[in-house]
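The chain that follows stands alone, in the form predicted on its own, written as structure tokens.
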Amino acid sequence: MKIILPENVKTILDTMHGAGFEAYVVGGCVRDGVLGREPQDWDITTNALPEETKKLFRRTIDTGIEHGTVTIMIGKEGYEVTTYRIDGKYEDSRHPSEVTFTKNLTEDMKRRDFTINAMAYNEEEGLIDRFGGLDDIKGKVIRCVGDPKERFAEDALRIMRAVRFSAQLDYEIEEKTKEAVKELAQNLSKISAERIQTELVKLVTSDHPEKLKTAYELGVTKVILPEFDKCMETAQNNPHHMYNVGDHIICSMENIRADKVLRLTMLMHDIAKPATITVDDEGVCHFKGHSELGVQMAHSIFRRLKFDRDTMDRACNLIRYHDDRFPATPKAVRRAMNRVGVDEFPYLLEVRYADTMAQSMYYRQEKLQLIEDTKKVYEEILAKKDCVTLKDLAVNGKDLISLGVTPGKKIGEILSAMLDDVLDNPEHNSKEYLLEPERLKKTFLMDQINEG
């Protein structure tokens, strides 16, 4: 088997080879070059030890000397080195309390988490695997090098990369694996946020964001994403329904594509159903005011995971409007866009796609018609330009503290009400319309104007 290996790779290879050491790189590229899959990293491993590897080359950095990993720089590109080793006793579920470097490979990937993660590559020995990760590759099986327990105990955190992983190549847990995930996924709690974070949005943005589903059969989110368990254990008795709200979520993130602002909102767009679920006469289940404090509990989530801002807020923003029902009318999208956001509008159209595919079939053609007129609405409004913020208002705040308004905030309640007649009216954008003086007097309740 060959692995193409960029130059910078093969220079760094080769130069260590020459000076008489073992090096070859390891772990996730290997895998993926396997799989016939650019890799987004190469990392190599050797054993030669960190002082000796920082002699072969100009420039270095520290990035983990004291666990044996040296960054290599070639030009603006750096690749990391690691000394083959031998991990100590892990006492907080994420690092080990000592390492001993080691002359031998297979030491060095006894440690590693899983088999199809556990082999080496170098042009002149070919592929490396002493733990049988091609053989697992073929039988898409993620399978934990060694014990399963003692690979999570070591790092919690490959419980959930367990997970994350089946749902990016869609392979199965294998069943001694799976069992251990179920005993220790309590271990998460002991992870940062930001690793889970991290980890949690690989998931969701892979291409079988249903895995999410077997995380909840394992235990994973009821540590990590308590709240979608109690959607996975609310019925929706109702005609526009055919799931349970997890079961939903789940169908909605495989309906829209994998952009992880949109795959956050379908994970979160539903979450306070469960807090707010009636039920009528009929047997038949309601969850009004769900859409706002659905924004309440995902802005808690996004804090307690250390989610950026603009994820938070972009994501928080589709979670608001995702049930906005409004018709296909120039005057009606109009409006919504203003209130979503000119840019984010688009992104509106394909929540309620995907919210739409996982809902029942009742009236689905209706509501998908309604969803591709609104689309061609939108894009007739960008053509044409109308106004919908009030940044495209032919009239700002300068013009009005000519005419004599005082600065301050009742320029902002003129600039709104001009907004609000433009929104149903888009020909009255201008300013000799606008700022008409009667017009003013009347409409914008404008007690006194300068006419000159």
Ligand code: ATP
The other form holds:
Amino acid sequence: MKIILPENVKTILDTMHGAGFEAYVVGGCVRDGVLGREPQDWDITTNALPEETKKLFRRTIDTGIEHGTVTIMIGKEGYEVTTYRIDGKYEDSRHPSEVTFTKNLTEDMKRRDFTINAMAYNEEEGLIDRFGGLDDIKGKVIRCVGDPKERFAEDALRIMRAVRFSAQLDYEIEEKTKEAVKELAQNLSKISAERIQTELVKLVTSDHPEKLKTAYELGVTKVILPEFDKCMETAQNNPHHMYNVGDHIICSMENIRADKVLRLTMLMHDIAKPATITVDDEGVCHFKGHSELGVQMAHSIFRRLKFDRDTMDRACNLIRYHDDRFPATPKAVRRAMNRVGVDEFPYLLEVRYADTMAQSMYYRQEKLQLIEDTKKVYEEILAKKDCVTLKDLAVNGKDLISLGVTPGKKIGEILSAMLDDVLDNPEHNSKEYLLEPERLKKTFLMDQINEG
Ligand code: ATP
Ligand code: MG
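Can you swap the form predicted on its own for the form predicted in complex with the named molecule?
Next comes the full complex, and the chain you just saw is listed first.
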């Protein structure tokens, strides 16, 4: 087994070996190296103590020195070098209360979560695989190192990591590991929102977002996203649908590219369906107001999981308009671009495509055609540079003030009225037209023109 190491990593390993220490790349980068994937970062494990490591390199940062980690800087790149360690007792399913350094590589491997993450490598000794990680890569299995129940009881985040790796790699979770997930999923309630968020985002932006269903089946979403469990329990007897709400959500995620905002939008676009369901006389389900309520629910989920504002606002905006219906006419599309936002509009088309692909075949061709047509009209509007927002309007507040309007609310009202006209009639977007005195008075109700 040969893993190609970057030059900087070789330099670090050689320097440490030259000084008489053991050193290996370890963890995720070995796993990714074996898989032929580009590792995100290269971590190094060594028997050298942090102080000993620091003496060997010019630029180092004490990243987590009490846990044995120093970062070595080469150019702009940082490499974490961690002393072999044994994690002490975990007091609260989260943090080891203490760590002990060890001289034994196997001891360090034992504390790692999964067999595929518990391998080390250097060029002299090749792959060090004491727990069958390579076999599990070949068998596509996520398996805990040691007893799964103990490992999840020590640190419940590993439960999320198990599902997340299974989604990123398309692996099955091994039976005993799965049982332990089920039994201990409740412990996830002790894990910080930020760390849950990170893992959830990795899961839904992976190549296999459908593994969210595994998370549901194992009782993980019940703890971190109970709103989704309600969706799995809500059938949709409606000609437009063939799945329950939860399966529809999953299918919609599979039909959109792996962009964080887009995948989160799909995850939550129908989250309010269980709360808005009504059944008519024919037994058909309707979900009136689910977009609006969905925005509120998504908002509170994003807050609970401590998402950043930008992600939350963008996803909520797309959720609000995901079911917005309008014809593919220039007028209607300009108005929709104005409502949704010019930059966000193409994202909305992606959302509508994914939503449609996760529905039944009923009118599917027509729905897809409408999206295609809307896209063409949108592109034409962009090419023609039609005005769709206040900032493209030929008239601004200053123009009105110089005509004698008192600064304040009235300015906004007049500009809105003008935009309203221009959205329907783009050819009206000129100063000559909009500021023509008679029109100002009659159409835009500007009653304060400075006649002098
Ligand atoms: P990623 O591709 O997401 O970076 P990774 O496997 O590198 O995946 P990291 O969080 O960077 O994950 O952790 C590096 C290594 O540290 C892991 O491969 C694993 O060996 C170990 N590790 C990380 N988190 C835990 C944990 N909660 N419990 C046990 N070992 C862990
Ligand atoms: Mg990593």
